[in-house]
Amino acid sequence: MPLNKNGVMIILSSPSGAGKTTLVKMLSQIDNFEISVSHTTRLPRVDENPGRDYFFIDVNEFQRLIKNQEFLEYAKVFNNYYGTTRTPVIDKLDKGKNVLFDIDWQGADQIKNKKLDYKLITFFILPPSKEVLYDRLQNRDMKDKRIVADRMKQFERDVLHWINYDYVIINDQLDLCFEKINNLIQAEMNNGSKDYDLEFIRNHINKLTN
């Protein structure tokens, strides 16, 4: 099947709390964009619904899926497993649907290494500052200071993976961040001009890591 008749894979990754899940949900409102729903062994948050946000399964079931090679990608993050099953994704792409992935850098690397015959666009979402990220994590369902501290330590490691993505976007104002991502997706899909300042991103990374 010609590549341009298939759907496009769009990955959004970020350190915990930078906003990728919200952005994926916003992008899914665009016509012909659908979210790939991951499996996870973690417990649902208060606002999450099984089958819509995640397929919540136990460790034994997750291990069975690994053994049967049913995952397109999977990773262990903060002591819980997350993974994307292959068949639903390929079915959507073959029907011309654009598939959105809300996954971390480990999953993104696995999908890239699969070298599937579908166009892939990858985004890494970053906060405007470590202080803003800390505030966001505290205001989420993470009142335990140890959990927030663990997330901040993980941030220091996660941010180093920005170099492996097509685009790095700073989530300062949500609507502007969404607009920038959408414009870049449309430019990639239609061979249009891309408004992207790599030097600005490099400077921002330096501020976050120093």
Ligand code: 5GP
The other form holds:
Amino acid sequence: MPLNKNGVMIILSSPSGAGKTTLVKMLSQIDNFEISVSHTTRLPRVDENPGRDYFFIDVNEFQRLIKNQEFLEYAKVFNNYYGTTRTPVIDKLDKGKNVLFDIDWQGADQIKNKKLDYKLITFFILPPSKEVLYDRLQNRDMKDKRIVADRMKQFERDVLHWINYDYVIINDQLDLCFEKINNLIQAEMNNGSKDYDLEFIRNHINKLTN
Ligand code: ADP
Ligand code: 5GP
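Next up, the form predicted in complex with this ligand, please; the one we just looked at was the form predicted on its own.
Now the complete complex, all chains and molecules, led by this one.
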């Protein structure tokens, strides 16, 4: 099966609150791009819809899916299970759709290690600063201060995984960030030249982690 007839897999990961879900939704507006909707055992947020944002299921159902080997990848994140079922993803890719994944570094590693016959592009999204990240988490998860504190604590550990991704992108101004990701995807798909400064990213990571 020639690679270029199939769709491309595009993974976005990030420390929680950096903006990957927002960016995945924006990218899904591009013609021929579709989101892989994950299963999770966590409860829905107020603005989330079942089947659109996640398939919300209980632990028993999640374990049944594990046992039946239905997951392409799955992981425990913040005390809840999250996973991507294989069949819908492969169906989309075989129809030539580009599939967007909003998954954590554990899931990204698992998909990478599977070395599937589809092109894979991976992005790690970073906030401009820890202060901005804190503000974004607070705006989103206002009702639960514990969630914000947990996710800020987890940031230090999550950020270390940037090294395993093809591209690291700073989400400062949303539209510019979207444009940067879109340009890199188009360049990857068309073998074009890539506008990417790894040294700048290394400096930013140093600032975030010191
Ligand atoms: P993640 O999926 O990485 O946890 P979200 O996409 O849920 O993050 O974004 C966290 C919050 O920050 C949301 O309320 C979102 O609207 C907001 N947000 C995302 N990107 C930006 C940005 N560039 N500027 C301002 N707010 C943003
Ligand atoms: P949230 O609860 O904020 O929606 O997501 C928490 C974390 O779980 C995020 O890092 C998100 O990318 C990740 N996540 C969401 N769906 C999946 C999935 O199917 N697999 C994996 N491995 N992680 C996921």
